[in-house]
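This document starts with one chain, in the form predicted on its own, laid out as structure tokens.
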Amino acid sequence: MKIALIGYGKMGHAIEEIAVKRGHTIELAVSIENVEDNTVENIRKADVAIEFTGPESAFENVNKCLEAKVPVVCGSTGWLDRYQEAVWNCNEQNGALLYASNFSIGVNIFFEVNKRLAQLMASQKEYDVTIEEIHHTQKRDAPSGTAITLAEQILEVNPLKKQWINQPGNNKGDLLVISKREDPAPGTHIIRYQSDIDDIEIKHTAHNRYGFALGAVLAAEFIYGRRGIFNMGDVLGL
């Protein structure tokens, strides 16, 4: 495949390394140094686009790919207030969009473990649940998109929690998501259920960016030639 990389920072370079090893070519690589190359015409030269930029530019980039009729894999977080618009645009263009808050295979398995544990704990009123996420200091959004996904999975089945918050409060109906920014820290997510008797904890720790990068390339291979809205569960058959 010919791949357009929209976002060519550390993650983009890791994606390029894995993509080339898997026999793909990089048709376009857009960084802050050559944003003028981020055009519909240039994106059209690729078979699939992988978008890893930031919350301020993700929506516009996704729409450029859809306009170019190029399937797009998006890993930017912090822009989901406009995700439904992107879905609508994708359907209007008869395009393909695959969004994930985290492309790591391990994290997506962790999502499934979190959902199952949340179901088991939903009726255990003596336990309180919190989420903690730790990332490097260059990460701009807090909480992480992964932490938000984990929180929403818990909120879906836990009748005692009504919303997630990112700062400590006094409402027992709030699910606290603690965000820490430390270097070096590719990404750690911890779910804790605590009671006076015992604690239950599940944890995922990334050691480097390559798990995320591999997942993004697998997603690109999956979405190539397809039409519709997808996620990493579709890629991994979860």
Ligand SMILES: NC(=O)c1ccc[n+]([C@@H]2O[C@H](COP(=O)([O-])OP(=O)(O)OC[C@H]3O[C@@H](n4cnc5c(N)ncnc54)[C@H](O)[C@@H]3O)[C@@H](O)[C@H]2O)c1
Contents of the next structure:
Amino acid sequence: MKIALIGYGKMGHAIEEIAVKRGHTIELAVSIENVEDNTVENIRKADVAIEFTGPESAFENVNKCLEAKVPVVCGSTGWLDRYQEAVWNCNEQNGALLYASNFSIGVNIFFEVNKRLAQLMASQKEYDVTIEEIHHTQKRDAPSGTAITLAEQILEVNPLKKQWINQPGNNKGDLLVISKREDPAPGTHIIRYQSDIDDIEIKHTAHNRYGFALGAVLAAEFIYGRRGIFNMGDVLGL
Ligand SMILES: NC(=O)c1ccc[n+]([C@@H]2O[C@H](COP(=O)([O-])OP(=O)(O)OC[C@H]3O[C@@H](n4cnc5c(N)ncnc54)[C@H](O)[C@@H]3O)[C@@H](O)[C@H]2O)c1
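Next up, the form predicted together with the named molecule. The previous block was the form predicted on its own.
Whole complex next, starting from this chain.
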């Protein structure tokens, strides 16, 4: 496959390394230094686009790929307030979009464990649940996209929690998501259920970016030739 890499930073470079090893070629690599190359015409030369820029530019880039009629895999986090708009645009263009807050296989299995644990704990009123996420200091959005996915999975089944919050408060109906920034930390997520009697904790720790990059390339291979809206569950058959 010919790949357009939109965002050629830490993730873009890791994705390039894996994509080339898997026999793909990089048709276009765009960063802020050559942003003038980020055109619909250039994107159109690729079979698939992989977008990892950041919260400010993700929505615009996704739309550009849809306009170019090139399936797009997006890993940028912090732009979900516009995700639904991107879905509408994708459907209107009869395009293909795959967004994942986290591309690693381990985290997507962790999502399934979180959903199951949340179901089991939904009627256990004596436990209070909190989420903690730890990332490197360059990360611009908080909480992490992965923590938001985990929180939404809990909110879906836990009748005691109404919304997630990022700062401690006094409302028991709020699900607290604690964000910590320290170096080096590719990404840690912890779900804690605490009671006076005992605690239950599940934790995922990323050791490096390889898992995210490999997942993004697998997602690109999956979306090539397809039409519609997809997620990592579709790629991994979860
Ligand atoms: N979904 C996942 O699994 C996952 C994993 C890791 C990181 N992320 C997210 O991916 C994004 C990128 O992460 P990173 O660590 O590679 O960041 P980074 O800062 O190392 O790289 C960002 C790249 O995007 C480029 N860029 C910024 N604005 C641009 C624009 N307007 N047009 C074109 N290029 C632009 C920068 O020049 C740079 O090359 C972040 O939102 C991060 O949270 C997601």
